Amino acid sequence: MIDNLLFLAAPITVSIILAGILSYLGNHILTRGIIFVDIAVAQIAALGTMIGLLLGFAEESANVKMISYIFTIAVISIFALTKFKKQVISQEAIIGIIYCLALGTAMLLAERIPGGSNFISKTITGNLLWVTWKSVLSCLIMFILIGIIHVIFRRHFIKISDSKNGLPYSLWKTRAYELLFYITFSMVIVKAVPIGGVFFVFTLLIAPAAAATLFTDSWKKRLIWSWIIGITGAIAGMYLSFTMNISNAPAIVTLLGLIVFLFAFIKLATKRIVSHNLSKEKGS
């Protein structure tokens, strides 16, 4: 029994660390309504990698690495510098536009390298069970140096995601605080997506801060909600995959995909029982 929960110490801790930071930046990217953000985002990085590979380095490599990093960068920062005055095109469908784009992209060069198809399948289904410490301190080292940039420039950034397509600022203005919520986004995302994969990225993004956006509009709740929602169903989804022997990925996608519908449950629950009591009253 110790020796099973030292082997999963890294991954639950990694998965922690991982909530804590998607979740918080989940309600950014939900109050926007740009959903599908991230996987855009993972897709120019696996993109990136596979670029990497075909000049003839290693899969872990620092260069690869560096390679996907410097691409990803580029492109959403070209996706940040779309955002105009009246938006012609929404940047949803530059988000679908790009992911495709990326993923077409990455399938050719695929067929060029040995293993290419296999690589592309990692992305989806990540390598949580197998972190290792120093992936766990790398991640939290670069997490805590993204979330001081995030405190400095809160204000300006909730600014941005509430007011989704307009201009709260200038327009230069805006662009330069969205190029930087860009760029730290996809540094979270690229270091997270080989980690957990795509589908558990984007499930601990967005169900944390869906489930709580359903009961507050208040930011402060709606992060201390998130974090606690993250948290609580990285952890459960990992004592779920120990004590039933399954895969910890897919565990903790699916107890928080329920974890959504209960809530949703609730909510329309309670909305219908305070509006009977309140008919009952006027009927009185």
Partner chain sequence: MTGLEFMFAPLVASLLLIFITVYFGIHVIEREIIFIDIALAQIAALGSAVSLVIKNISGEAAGHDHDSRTLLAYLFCVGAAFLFTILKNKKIRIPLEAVIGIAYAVATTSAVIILDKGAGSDVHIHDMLTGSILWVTWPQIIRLSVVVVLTGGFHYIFRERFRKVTLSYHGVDTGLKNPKLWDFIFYMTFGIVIVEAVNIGGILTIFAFLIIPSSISALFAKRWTTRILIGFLVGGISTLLGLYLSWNMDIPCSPAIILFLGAGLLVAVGLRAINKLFSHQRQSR
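Given the form predicted on its own above, what does the protein look like in the form predicted in complex with its partner chain?
Chain only, nothing else included.
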């Protein structure tokens, strides 16, 4: 048992760290309604890697990583700049289009790289179980730095996320904050996806924030609850995967996802009972 715990210590630690930063970012993503942004970012990063390989650099080399980062930041900047006063095409639709074009280009390029199609599906799985302490540490440092930026600018980020129609600041000031937000966001995603896989990251972003949003509106409460749900879900999923002998990232994803549906139905049921009782009282 002790051996197993030691073996699982690094994956559990990294899950907790990821749950910490992703549950926070998820509240922004959910409030903005740009749900699939992380899948798009992961796809853009994969395309960046392929471009690096096509330029003749070796796989896993620092150059390829650099190119992937720069490419991702460049594309996500376009996305930040498509924020308008009157949004004709919604941001989620722009994400869809960017995702679609990135994937289409990746499929064209895949023909020119040996084993190229692997890079398209590579983002799906991740390697949660084999994460090293070294990468746990580098995750922690990077996320703390990004976390500090977000703490400093928290008011502005929340203000922009909350404004559904129109902009809280002048157009270019809003876009500057957007740029900062999306660059830090995509750095987290590019770092997290190779570790947990794209669905793991997606679920840790959306599911805890969604479960929290079901019950409260305030940012503070949502944040605290999504941390609680995210971290408990990650640990419980890890435990389940260990006892039931299924792979860990899918276990966490399924658990957290089902929790959201369960909570949603509970919420609907309780409301119905309450309103039912109310109408009964009125009737009598």
